[in-house]
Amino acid sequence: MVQAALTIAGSDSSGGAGIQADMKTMSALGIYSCTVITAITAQNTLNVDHILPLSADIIKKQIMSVLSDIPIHAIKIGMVYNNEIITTVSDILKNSKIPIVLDPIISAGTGARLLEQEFLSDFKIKLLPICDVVTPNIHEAEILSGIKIKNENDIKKTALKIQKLGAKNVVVKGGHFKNNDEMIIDTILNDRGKFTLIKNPRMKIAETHGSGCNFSAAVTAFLALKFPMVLACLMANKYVHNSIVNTVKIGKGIPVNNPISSMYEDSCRFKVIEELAYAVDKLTSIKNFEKLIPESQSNIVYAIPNANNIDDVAGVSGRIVKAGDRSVPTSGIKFGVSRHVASSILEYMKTNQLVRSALNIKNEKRILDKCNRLFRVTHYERKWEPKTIKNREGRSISWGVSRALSKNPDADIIYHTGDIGKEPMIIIFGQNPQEVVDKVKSILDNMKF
């Protein structure tokens, strides 16, 4: 069965935070999410140029229109802009069995008020009593509390006090502590008065759009999921790190986080392993290929889009041999393998993106005549290469490769002569392994043996 969550939330139009982020979030943990809208707001990565607040009866409808029809495992609760919004969400929920996630969304990143400071009273008295945690960061915690945060002592001070103001379990976010450059720390104090601290290394990046709304989007996403409060919180806590790290430059403004990064590649490396075992078979059923198999082995390989090194390239464990008349993968397909051939894709990746899969064959003249009549042709010679890279692990078919692309960058078929100790190669290059195959086959198609 699905699990759903509901989030209640404002519309941010750059779509990094409010109900933009918290749908994202929760879609990549698995879970569907249900909205409420409580505001609007015109907003990008620089500022928030305008706001408005919908109203009590439209959120109310919106809330009561969503719960009298789908089973609804964990609410988020975050800009509430008003007191009319704050006294309607209260209201409705005050008596729910549901878990409740408060983010106490006081300011956006980039300092605009999304709480208006007349009713951070009215925030207090009704909505932290119905939660069961709330999810500050230290500069809302010091508003929250009235305690200003000077050390870590303070921390474990300022949840106290926010638990006793009604909310069961509290997590101090540490991201704008600024007295540890080493280390981010999140402090939860759960129900029982037990304290657990949560520690990542401090990265080089500034403040971030969205990071709040991941964070509470993805305890809401764990709680729905029935994980108990401190994990769901520890779990929350690594997935947000992910998107940080991955965070986009997206606009002029502060960078924004990317909540469905790690969805994306998984999902990008099931489907490389999926065309790549495909194209395997395919390739070593082609009659007489094992006559294009060098005495160093042939490998098939395919990078995930925006592929960095090579553990983003999968290729075959092993490589593909020679097996009599036939030829034959030695293992499955795994990522990280076949250094020199994915090293060619790479840095032909930095030419054109599009083009991810290469396959290494031997260079003799009758093959490389085909491959000429055939296809683009560019070349490279190892005996050219300077020391400074011959010298350097892996660096040389890099630069190979770059030199090769130089003289005929939309080239098909890169082919080097060999040097002392280094066998002469062809490598043929396509968008995806399968358009690497049928050029293998037309090569074949063309030669008699």
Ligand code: PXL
Second form
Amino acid sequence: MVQAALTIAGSDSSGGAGIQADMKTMSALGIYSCTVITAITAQNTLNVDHILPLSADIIKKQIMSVLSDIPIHAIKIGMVYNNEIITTVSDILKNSKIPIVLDPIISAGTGARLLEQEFLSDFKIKLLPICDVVTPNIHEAEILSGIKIKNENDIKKTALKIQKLGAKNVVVKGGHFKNNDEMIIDTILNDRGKFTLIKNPRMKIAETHGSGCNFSAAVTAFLALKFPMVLACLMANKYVHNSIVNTVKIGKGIPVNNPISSMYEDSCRFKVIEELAYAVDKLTSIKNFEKLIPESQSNIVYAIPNANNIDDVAGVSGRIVKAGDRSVPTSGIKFGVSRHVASSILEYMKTNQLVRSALNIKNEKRILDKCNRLFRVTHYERKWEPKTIKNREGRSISWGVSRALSKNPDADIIYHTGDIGKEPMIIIFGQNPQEVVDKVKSILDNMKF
Ligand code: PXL
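For comparison with the form predicted on its own, kindly provide the form predicted in complex with the named molecule.
Okay, now the whole complex, with that chain kicking things off.
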């Protein structure tokens, strides 16, 4: 069964924070997200250009519509902006039994105020006492507690003060605390007065847009899944750490968190392995395929979209080898296993991102003649290779593929005729391994052995 959570927050037109971040994070964690929009911001990665707070009436109607129908297992409150919104949200939720996560959003990372100064005391009086956990960063913790943070002990003092104001649990996020270059320490104070510290190595990213929203949305998701509070915070921290690793520079301003990129990448990896395993089965059952296998054996590879290194390319662990009148893979499919054929596909993808699969076969006259009749073929010679490239381990293939593609960027086949100690080779390219297998079938069609 899918659990639902509700986020009551502002819309961020840049897509990185607010409602948009909450929906991505909750969805990525398997939670169905309902949304109540409190304000619409016109912003990008440089500035917040405009804020339109919505009326108390429509905010109330949104909350009532959702709560009167959908079982909600946790609620997040994000940007509330003004007194009317604070009062409306507080009045509706003050007797609710649903766990509430309060993200005390005061300013955007780009600087603009997202909670008017004059409403700070209302915020503290009306929202802190109704929440189960509040998740300030260092600046927000200072503002809510009135304590200036100069050292780690001050962080604990702010957490205790904020708890006194009514929040049951407090998480002070340490990312903006610059006393420690190596580590980021987040401080959790639970409802029994116990502190838990979460330590992560500091990444070389100054400020990211959306990390605070992603964290509080992740805590909300884990609470909806019934994890106990401290564990929910620890898991949310780990999740956000990964989403910061996947930060994207999407605009001209600060980088934006990308909380679902790793999920997309994982699903691509799964599909690549499945399709490649299927294609290896088909390839090795093609009659006479073993006659195309070179001395140095064959491999077929398949890269994930946007691959940029060998670990993004799957191949047969070991090779596909000739065994009598059959061909067999020596082992299963893995990422990062085929240096040569993987280098070819990585280089090809610089010209055409859609071509993601490749197979190397023997270069013999009649095979090459058949390729020339059927496909677009281009080539390079290893003896054209500049010394500077030859001397650099692993660079030869990229150089050759790039050189060959400069003559014909749409080639299906790239070959070279070898050099001292280098076997001549043909590489067949395709958008996916099935297409490569089909090309092999056409090459072998009507060929007599
Ligand atoms: O990151 C805090 C935040 C929350 N909600 C909205 C925002 C921002 C930051 O820009 O725009 C709507």
